[in-house]
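Single chain ahead, written as structure tokens, the form predicted on its own.
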Amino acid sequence: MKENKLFKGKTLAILSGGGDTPAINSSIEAVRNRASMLGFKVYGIRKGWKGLLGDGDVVDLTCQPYSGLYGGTALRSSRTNPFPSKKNPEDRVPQVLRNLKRYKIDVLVTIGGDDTNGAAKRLYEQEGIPVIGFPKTIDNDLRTKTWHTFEDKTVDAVICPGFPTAAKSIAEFASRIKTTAESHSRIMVMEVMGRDAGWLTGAGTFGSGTLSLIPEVEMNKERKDFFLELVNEEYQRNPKKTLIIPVSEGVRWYDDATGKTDVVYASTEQDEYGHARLGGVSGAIASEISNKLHIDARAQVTGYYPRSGVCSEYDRRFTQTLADKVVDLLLREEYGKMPVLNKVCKYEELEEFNCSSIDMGAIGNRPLPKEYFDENTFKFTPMYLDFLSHIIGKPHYPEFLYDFPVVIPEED
């Protein structure tokens, strides 16, 4: 009976911060949905850390309707930061405090991603608030301490609710984008979002990306040179002259004007987390492409498109299995310390016991390994492809089978 419950009287509240997933809401449901049945009441915190400012604003999740299948976050999100920082130079952690107390919030359980999770363990370290971390990013570059062994060789990878999703979106993507670049003959840049890692670039090889650029390796003037020399003998090799270069927007790009290695920014300005937007690396790629090779090329940004719509099947079952852990730690009152997988695993095989715990002090950005890509053929190697086959499946390469026999006009 209900009375009977553990956890009666007590209170959880749930926030999401930064970025959203298609992920989220199937979090913030499974995560409600056991904590429910420990007895705690479930609270949600709008606007990640911007609820418990001022007033606060929080809504009751206990006993209502919920759907996880739908895309982004219902909770809302935002980038605010509780701790001082360069473009919010006050300290608010005295209003989350107080809310916290206000709400009668005893648990409070932060879906996000360094970010957002960092904040949180600094509540946890300084003023020993109860808190757990839910891992959540599409760049997929929250370090999980998840193993991936292929064939003699075992990495330190990374999977992170949003990131099957999203990584899927821009296999489909690709894929799609294909047939346009092949009516036209041209060479598709394909901008793909990862501010420091290339986890969710290589998606775009799923679905027949070839030559790829990631943040993790810097294109000064050499290497530069280097990848458009590469670019123009891939384009002439492909009977149909074309290609698909998949790109992640934190390339660092050598710009002949200035002379400079960098990302290239859509906006300067930064958020609460010291942040700019970075957009247009794509644009800079195909135009060099164009003047230099003299061949067709044109940037594609993928944008949000790949944090958007339902929630995949095996982002529904990771959630799920994650929320799993969460009651494991609820249950040993073990705060501090984020869920997550053990080993890369199939749809399948994503169940508790494949699961453990960090310590949110360990939590920190993870870039793609290096034996995921290799940088002086600019392509994901076999091992990545691995990788992302126990996730989203085997690649899909369109292909249109016919060719036609050339006319030739009969001599009057």
Ligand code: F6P
The other form holds:
Amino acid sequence: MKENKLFKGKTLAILSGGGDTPAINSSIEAVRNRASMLGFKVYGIRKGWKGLLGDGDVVDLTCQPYSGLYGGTALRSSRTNPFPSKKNPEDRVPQVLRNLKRYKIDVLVTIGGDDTNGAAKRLYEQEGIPVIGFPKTIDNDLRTKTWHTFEDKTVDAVICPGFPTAAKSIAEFASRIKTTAESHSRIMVMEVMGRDAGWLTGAGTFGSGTLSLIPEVEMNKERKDFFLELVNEEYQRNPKKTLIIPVSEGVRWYDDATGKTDVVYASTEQDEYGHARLGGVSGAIASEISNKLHIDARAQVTGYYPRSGVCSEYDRRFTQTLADKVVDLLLREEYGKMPVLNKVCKYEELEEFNCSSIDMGAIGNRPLPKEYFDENTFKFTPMYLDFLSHIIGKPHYPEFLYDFPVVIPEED
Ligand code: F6P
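Please show me the structure of the same protein in the form predicted together with ligand F6P, now that we have looked at it in the form predicted on its own.
Now the complete complex, all chains and molecules, led by this one.
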């Protein structure tokens, strides 16, 4: 390493927390490469905040081979919260501070959603730790203040690394199950992760999804009955007698048996940030379609599929662009900030000059804006489709519009 590097003798450490995405390794690689060029020694903290507890779990990433294309996170992850929580009332911040000192870490880059970065923000505000947040989530629900303009409207939208790859996978998933659904004249109720936000569910529309359900729109009794009517109409209208219905795992659905409208939990056990595991609403919806409309319906849980696999080209360049902005923050020694994209843009426009940073104090949840979903038709709006087309392009999935002439046997 050259002697005159700006940050020679300083150490930058990276951690990733929360659910993994296919773009985390790309983020780690991009930040590591740039920080190394500035002269930092670069460490990786394993398993999120957990790697700063006890004796610590820290690895050296400086001059090590790294694959940013490979999905998941080579630094591993956890949902550990160093601050006291319902699940774990112990305050473990002193352990974090002790390890930051022991390992002589000067700057911390935290790759995460609002949980991991929320904890980072508190460390910065309460303890003055030099932290730079780095966004990540397939749910796309982390406020990034990325503007989207369509026709005469502008919306405060979100783009987080991980979402572009996940959205592409969801669109492909919907396009693939269409062929089996068509073959059996079935309705497929396709459940999509995203916790309390419907951003990812909308990607099913690009793969043939029609009507959709999102957490932002509560499905009470009246709305459920209305929705089932629309399902029936749309199905009967479809020449192939089939429908793909993407639904968010966090949909609040009216239960005839209990008379309550609530989410469906896979497990009510909560993590250290107070989240219970969602899952199973697609089964309830499919069985009501079968029972009430007498149409063959199946539930398909897409599960971890959108979180898995290699990083898409968009995410790769996106993470590199945000890492360029991290360099800017490091050079200015501006901490307590998170790099974001200024406006929703296409691949070619992913450039550092289209980025800015937001105060980590402004980090929070961002549900799907109402301009993106029409709750009267249960369809994503043209504005959402425009948003998505910037990120995953226009869909080009195979379509076989068969309509064979029916043969009538000739009378003898
Ligand atoms: O936050 C990302 C996410 O994939 C959510 O969409 C989902 O509800 C949750 O994580 C699942 O978490 P786990 O990996 O703990 O099952």
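What you are looking at is a predicted structure, and each value in this text was computed from that prediction instead of being measured. If you superpose the two forms and keep the largest set of C-alpha atoms that fall within 1.5 Å, you have the rigid core. Positions refer to the first chain, counted from 1.
Student: At a 2 Å cut-off on C-alpha positions, does Gly19 qualify as shifted between these two forms after fitting the rigid core?
Tutor: Shift of 2 Å or more: no.
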